[in-house]
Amino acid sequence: MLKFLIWGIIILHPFVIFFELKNFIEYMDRLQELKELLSSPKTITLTTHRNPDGDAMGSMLGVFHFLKRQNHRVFMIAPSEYPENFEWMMSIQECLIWDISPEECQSAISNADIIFALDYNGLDRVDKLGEAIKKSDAQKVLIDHHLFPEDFADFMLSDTTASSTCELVYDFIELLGMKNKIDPIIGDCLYTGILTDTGSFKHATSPKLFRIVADLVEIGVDGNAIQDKIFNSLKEKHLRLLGHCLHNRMEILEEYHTGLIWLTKGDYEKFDIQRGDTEGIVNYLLSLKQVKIAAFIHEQPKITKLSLRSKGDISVQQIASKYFRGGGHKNASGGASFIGLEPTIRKFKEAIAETFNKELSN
């Protein structure tokens, strides 16, 4: 089965393409025969991650207000709930959830002829939907931003230099040629991603992309308004939650320029914290001049999660896929344990430790 991968090595406008030149030509025939998959009515259902981020409500949607646009039946699933501040997305109400209406989710794939799976690399990534997406017959589209994609799809454009997933689908209508599809309802969706995977454009930019944000803008896309829905529609709670992380629960490791913040099972119970609730808490580490690495490990019912940011050159993503089952992206990676809190705030002390002490003996 042909599949096509976006790597970053070759420039070839739009995209980034690690190819040769035979490559690229059965690269662009495959692409013609998803044109033509596309070019009547389909029903299809796009999915997404565990736990979606802006990045995959952002990447879902978009695809699914094109996707509406050109007369499919479209459907949307994410294996659990989104956070409360993407509500004001058009039409993400529409959006099933397999942990509330599992059956109904499981309608959505076996009546589908096409199946999108956004911003995320492999099917453990959507537990039990994955599942059911393996068992499908239906052709399958992988759009992903991640490293090491899994060999599921029929499709398949994967670019690890991506800014995000919704940089991707920007690109994927583009190679389509219908740029000029993309109104303000879809550039808001693709704009909601692109600002929440950059830290607010302060990661994972390139020139490429900043051409992107502009013709969004051109089209009406007010970024502004966006991140006034997106970052000022907090509760209280969160702000209590926020000072109680940084006064009570927040540790710096001066020897290894390494910032750590921690919450208990109590915690979430105290702070009543809800998904999306600590959504960019390890960030407000690295606004500190001599942190280059932050940690927010936080504990869960049966788990224990990480999530690892870094600066410049430093990768979180070894980190995270050597010590801890997981990976990502070179400045922004998870992970997680099955050890309880204190054992993994141990083990990852001690995982920074050999990491600064291996950069020395080099």
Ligand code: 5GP
Contents of the next structure:
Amino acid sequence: MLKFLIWGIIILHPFVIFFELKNFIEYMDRLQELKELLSSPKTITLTTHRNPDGDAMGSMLGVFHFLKRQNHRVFMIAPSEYPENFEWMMSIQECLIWDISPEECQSAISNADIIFALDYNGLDRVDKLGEAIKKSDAQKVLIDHHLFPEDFADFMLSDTTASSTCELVYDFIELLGMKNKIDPIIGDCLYTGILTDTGSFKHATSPKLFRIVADLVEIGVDGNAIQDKIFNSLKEKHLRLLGHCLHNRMEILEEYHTGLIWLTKGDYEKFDIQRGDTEGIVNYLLSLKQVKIAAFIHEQPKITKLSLRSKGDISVQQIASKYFRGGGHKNASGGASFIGLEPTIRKFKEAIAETFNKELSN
Ligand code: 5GP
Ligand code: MN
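For comparison with the form predicted alone, please write out the form predicted together with guanosine-5'-monophosphate.
Full assembly next; the chain just shown is listed first.
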């Protein structure tokens, strides 16, 4: 099976001059093949990762609206529910949720001519949905920006330097020669993912990204309105929970420039924590000058989940993949543990000590 693999966007990226001609020709052939595949109406099922965030829903909805306008029949599937603060996004209610209606999701996968994998690059990130995708004969298109993509798609737009999958969806539409089809509705979706995955542009560095954002604003995307809908929609319980985390559940490991916050199952009940309610809490640790690694460790009914963040050159991706069966990006990763909260906290501290001691001995 030929692969359509782009490490760095070839046409738009300065790396173009280093790109081998052979790969470039193969890439152009594959792009042509994909264009032909999409040139007549198809049944297309879009999928994204468990616990979908703004980039997951933004990229999926952006592609949804784009493909609908080309007369395709389009379905969307998320493994689990999306957070309430994305409820305003147009057509989000059409998204099927595997946890709620697995049969309907399974038939959307079985009937698909083409399946898109958006904002994830490994089938283990989508649980049972992954098994269904693996079994399907549909053509698979992956658009993603996480490190170390798995080899399961026929067409891959994988760029780990991209700020977000939404940035890559913009590139994808541009590569198809259809940039003029990006309207304010698609623009709102792409802006949402760029906004949330860059931490409101705090981690946005590339001039290319700002040009894309400028284009979106030019076609009528109202960035301030989107920020307001996403970030100013908290309930009182969210601020009380944040206060609890910072006051009672925070520990700073000065020696290792590391901060951690944890939550117990009891906290989940006491603060009525629902999906998405803990989003962003880990980032408060990074606002401490001495903290270079931040961890948010929370106990769920079956697993203990970790959210890891870092500053600069320190890679939390390595810590997540080596110790917690996880992955993600250099400065933002996640993983899980199956040994309960306290042992997980101990394991995290040991992992940090090991990482730092190894760095020192190098
Ligand atoms: P978050 O901490 O916000 O849940 O996730 C941060 C980043 O790590 C995201 O890019 C997410 O896709 C990735 N990530 C989170 N949990 C896991 C996991 O269990 N496995 C892998 N491979 N990546 C994860
Ligand atoms: Mn993303």
